[in-house]
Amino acid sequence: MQHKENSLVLIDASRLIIEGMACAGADSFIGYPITPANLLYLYASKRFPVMLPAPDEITTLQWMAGLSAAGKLPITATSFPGFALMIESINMAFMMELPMVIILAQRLGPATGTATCGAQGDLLLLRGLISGGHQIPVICLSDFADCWNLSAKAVHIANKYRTPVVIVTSKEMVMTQRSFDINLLEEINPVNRKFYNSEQAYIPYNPENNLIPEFLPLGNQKHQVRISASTHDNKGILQHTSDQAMENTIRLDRKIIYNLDEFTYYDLIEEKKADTIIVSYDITAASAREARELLKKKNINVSLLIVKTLIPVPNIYYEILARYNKIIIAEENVNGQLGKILFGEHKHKNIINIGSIGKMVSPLEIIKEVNV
C-alpha cells in the first residue's frame, strides 16, 4: 500500500486485511460470497493474480488445498454457515500440512442466524475444529492496525509452520468505514518461501528440530511428492496405527504448541496497584480500551489485556491474569466463550463475564462491573 505523509483515508478493515495479506505474499483467493465477508471477496477479486469464484464452500477449500499443494499461498473469507461446510477440508489440509489462511467474519448465529448482525460466537467451534483435539493457530484482529499487521503475520505463520491459519474478525470490523491514517501502517515483508532443495530423496513428513517438515510442491521435476490426508508415516504412506504413523499424528499437535511463542500476540496495559484487569478481543476490544480510559479519568486504575492469539492459549496469559484478584472478560456472546477456553466450564468467583447478543458490549457495561 502506497501512502504519503499525513494521509487520512476513509477505509474499512476488509481492504486493510486483503492488502496486508497480498503484501505478505498471499497470491490466490478462492471464495464463495457470504455476508459479512463480501467486501473481502470483492477486494480480493481485484487484488490477487489468481481469484477463483467457487460454486460452494466445500469446493473452495478443496481448490485451496490443490493450489497450496502446488506451491501457492491461498486465502479465503467466509462466515459461520460457509465455515461449517469447510471444516472437513480444513482437517484434510491440517493433516496434509498445507499452508493457507481462512478469514472468519463472525455474525450472529446459530445456523444462518442474522447475516447483518455481528457476534463473537465461534470461538468454541474453533477450539474443537480439528478432530482429535489438535489445534491450529487462530489469530484475532482487535483494531485497524491489526487488520494490516496480523493479517500479514497470518500468511507468515501458515507458510512457516505448514498449517492452515484462521483469522477471526467480525461484521462490525470488516464492514465499517472509518477515517484512518495509513501512515500508521508498518512496512510488511513478504514471506520467504523455502522449498526442499537436496539431491537426497524427499521425505514429505520428515520433521526438523522445530517439528516442521520441509515443503516441496507437487509438480517439481526432481522428486516424488506424496501428500496424504489419511493417517500416514513420514513418507506419506497410509498406515493404520503403526508407531511412526502415531508419532506423526502426535507431532501435528505438538508442532503448533512447540512454536506457539513465535506467534503469540497481545496488547497489555498494566496499571500499578490495579486489582482488576479487563480482558477482551476483536471488536469488543474497542469498548474495553474506552472503558479503561474513562475509569482512568476518575482515578480508577484497571489493567487491560487484549488477546490476539486466541488458539492455542499462550501460557503468558495465565501468568498475567494470576496477578489480579478480579478478572472481567468482555465478549459479544451470552455463554462466555473466551472465559471457557481460558478457564473451563467451572470458573472462580473472581472471574466475571460480560456478554451480549444482538448488540455490541458498551464501555459503560464494562465500567459497571469494575465498580461493583
Given for the second form:
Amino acid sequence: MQHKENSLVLIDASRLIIEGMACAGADSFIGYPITPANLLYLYASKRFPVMLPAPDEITTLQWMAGLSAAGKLPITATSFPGFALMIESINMAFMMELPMVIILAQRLGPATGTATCGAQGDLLLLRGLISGGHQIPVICLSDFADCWNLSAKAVHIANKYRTPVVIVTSKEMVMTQRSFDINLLEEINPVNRKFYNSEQAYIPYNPENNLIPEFLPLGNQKHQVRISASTHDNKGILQHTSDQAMENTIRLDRKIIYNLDEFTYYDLIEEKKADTIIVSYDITAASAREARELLKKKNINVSLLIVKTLIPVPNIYYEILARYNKIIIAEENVNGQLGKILFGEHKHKNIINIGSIGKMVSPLEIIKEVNV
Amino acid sequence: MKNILNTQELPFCKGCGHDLIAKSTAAALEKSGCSPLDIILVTDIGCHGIIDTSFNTHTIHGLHGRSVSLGVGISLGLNNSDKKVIVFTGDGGATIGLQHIMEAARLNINMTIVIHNNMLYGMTGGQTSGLTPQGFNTTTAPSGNTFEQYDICGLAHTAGASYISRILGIGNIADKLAEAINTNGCSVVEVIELCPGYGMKLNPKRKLAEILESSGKSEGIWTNNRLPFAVDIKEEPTSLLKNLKAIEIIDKPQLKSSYTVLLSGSAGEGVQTAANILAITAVSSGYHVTQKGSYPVTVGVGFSTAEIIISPNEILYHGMTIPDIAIITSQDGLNHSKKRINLMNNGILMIDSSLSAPQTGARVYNIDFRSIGVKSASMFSLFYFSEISKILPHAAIFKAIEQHGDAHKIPLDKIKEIFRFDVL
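Switching conditions: you have the form predicted alone, so give me the form predicted in complex with the partner chain.
Now the complete complex, all chains and molecules, led by this one.
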C-alpha cells in the first residue's frame, strides 16, 4: 500500500484495526464506551459512514442485528463487562445468521476487574458463548500486521459465512503505540456483497453446498424475508423440534466447522532439531517470538506456533503439536485457557502453561521453562 | 395486491385481544396503502410473538424485550425509506425492554410500537409485569398486585415520541392504529386487553374500561411535534492513515541495544504527552520505539506512568520490568514505581527534589522538575534526561514538540532560558 515516501509514524493498533475493517467494507459502527476499547470507538466515529452511540451494550447488539438484517455490515468494540451484556444478542445474531463483527479488547477480570490492565482471560467464555455448544469464529490479533489484515478478514468471514465474528485482542495491543511504517500495509480487498437475486421464492435458511444460505435484506421489494432467533425451519418459521428445524440447528454448528479451513490463520516457525514448541496468541505472541529469537542466539532451537484462529480449533494445530515432546503454552491468565481449549482439563506432563496476571508474560519467563 | 395476513385463523386462545390487534394492524396497513413487502414486522417473545407466520410481510422474531431495539436497528438501516417498521411487544416485553422504548422515543425513530398490554405475562404462567395495575390479580399476586404500574404512554411522551395513544382492545381499533402507523417518527400504541388464560379467570367480572379507570388511567392521544431521526451518513470518510504526521529521521541510532525509560508522575501533569514527545524524538533519531501507558481508571487523579522502549532493532515484547532510567516527577509516580526502583541494580534515577529517593542501586539525581509548573514537570524532565543520558539531543526533542502540536502548552522560553539552549 503506497502512501508517501516518508511513512514512518507512531501509531496504535486501534487505528489499524478500524481502518482495516473500513477498507474491507464494514459500513456501520455502534458504540458504547468502555476501556480499553475507547480508541477503537473514537477512530470508528471518524471513519465509518454510519456511527451511532447506543445507550448500552444490549442495545448495541440489537441495533447491529437490525442494521445487519437490513443489509449493512456493522461493527462494535467492547471489553468483558460490555461483552457479557451482549451474549444473548450474539446468540440471537448467530441463530438469525446475521453478519457482524464484535471486537473484544480484553482487560483484567473477573467482573469490572481493572479497566486499564491487560489480560487474556476471556477465551473460555468465547468457547462457551453459544447455547448448544455451537462455535462462532474467533480471530485473534498477534501483531500490527494482524491488526490490519485479520481485522479486514473478519469482515469477510462475517459476510461470507453469515455469522457474527469476534476479533479478540487486549489492552496492550490496542492502546500501545509503536513506530511503524505504514507503507508495509498490504492492500485490502473490500467485501463484494452478493444478495439472493433469483426470481424463485426466497427461502432464507435454505443452505448452499457450503452450508451457508444466501442472504437477502429485510425490506427488499422482491421477496419476503423471514428471520428468527427461535428454533425454525428453512423458511424461518418457528418450530418445536421438527426434523427440518433440528437439521437447521445442526447445520448452524456444522457450517462454521465445515468452512474452517478457509479462515484458519496461524504463524509457524519450525526448527528441524527442535524438541520443544512454544504456543501463544494475542499480546503474549510478542513475548513468545522474542523468547524464540533470544534462544536461537544461544543456539537453542525451539519451534513457535502463534495461533490466530482460536475458535473453532483447527485440526492442523494438533498435527503440528504432535511432532513435539514438549509444548509450552504462554498466555496472560492464571488458568491456562488456551491449554484447556486445546487439551481439556487433564494435566499432561509434557504440556507446560506459563501464565501471568496484572502484567504481561515476559520472554524470560518463557525461556526459563524451555531451559528446565 | 396481496393481503397483509395470510390467514384469518390466528394462533391465539379464544377471546384473546391479540387476535383483534393483529387483524386491526393488518387492516390499518391495508387502509394505508401498504403492500406486504413495504412492511417489516418485528415480534417479541410472548404469545403475540407467534403471529409473524400469519403475516405476508417481512418478519423478524427476536429476543424477549428487545424487539423495539431490534426494530430501531432495522429502521436505522432503512433510514427513513418508505418502509414501515412495526414492532409488536407485550407488557412483559415493554417491562424488560423499557429502556429500548425510551430510546426509540427519545431519538424519535421512524417506527410503530404496538404494546399488547394484557397486564401479565401470559406465556410463562400469568405473573405480574411492570404494566400490571395495582389491585389486578395475577398468579403471583392472587390477592391483587401491590405495585404501581408504569405509565408507559406518559414515559414515551416525556421521552419524545411523535405520537402516543392508549386504547382499549375492543371493537374497531384499525383507524386508531392507522393513525399511529402513518405518523412520521416514533409512534407508540398501548392496547389494553385481557388474557383469557389468566387475566379473565383471575379477575372474573372485571371489564377493561373499569380496570383502566380504576388504575387512574384513560384512553387518549398525546403528541410531540418533532421530526423523525435521520442517520447522518458520511459520504466519503477520510482514511485514518491519511493525515498522520510522518516522522522524519534526522539521525542515526547510537545505541547498540535497547534502552528502557520509565516516566512516572501524576495524572494531569503531562506524563503521557511527554512520553509521546520522547517517543517521537527517538523515532526521529532512527530508533524503533514503543510507548505503553499505565494509569488508574480515573483520568484526572492518581499516578500516570509511561514506559518507553528505544531500540536500534525491531521491538517485539514491549513490557519492562526494571528500567534503565526512571524519571519520577511526583509522589504518586514514586508510590506506583517504588518497587521497580528498588530492583534497579544500576542505571539512572532522576527524582524530583521534593521527594526522598527510595533504596536503589541506580545513580540518583535530585532535580527540581516541578519548579517549572506541575503541568510541565514531566515535559521539563525530558531535557534533563537528554542532558544526563546523552541518548537523544535537545534539538530532536524540540523538533518532536513542534511535530506533536502541543508546543503552545509547554513553557519553551522558560526551558530554553534554564538550559541556555540556542536552538529553534
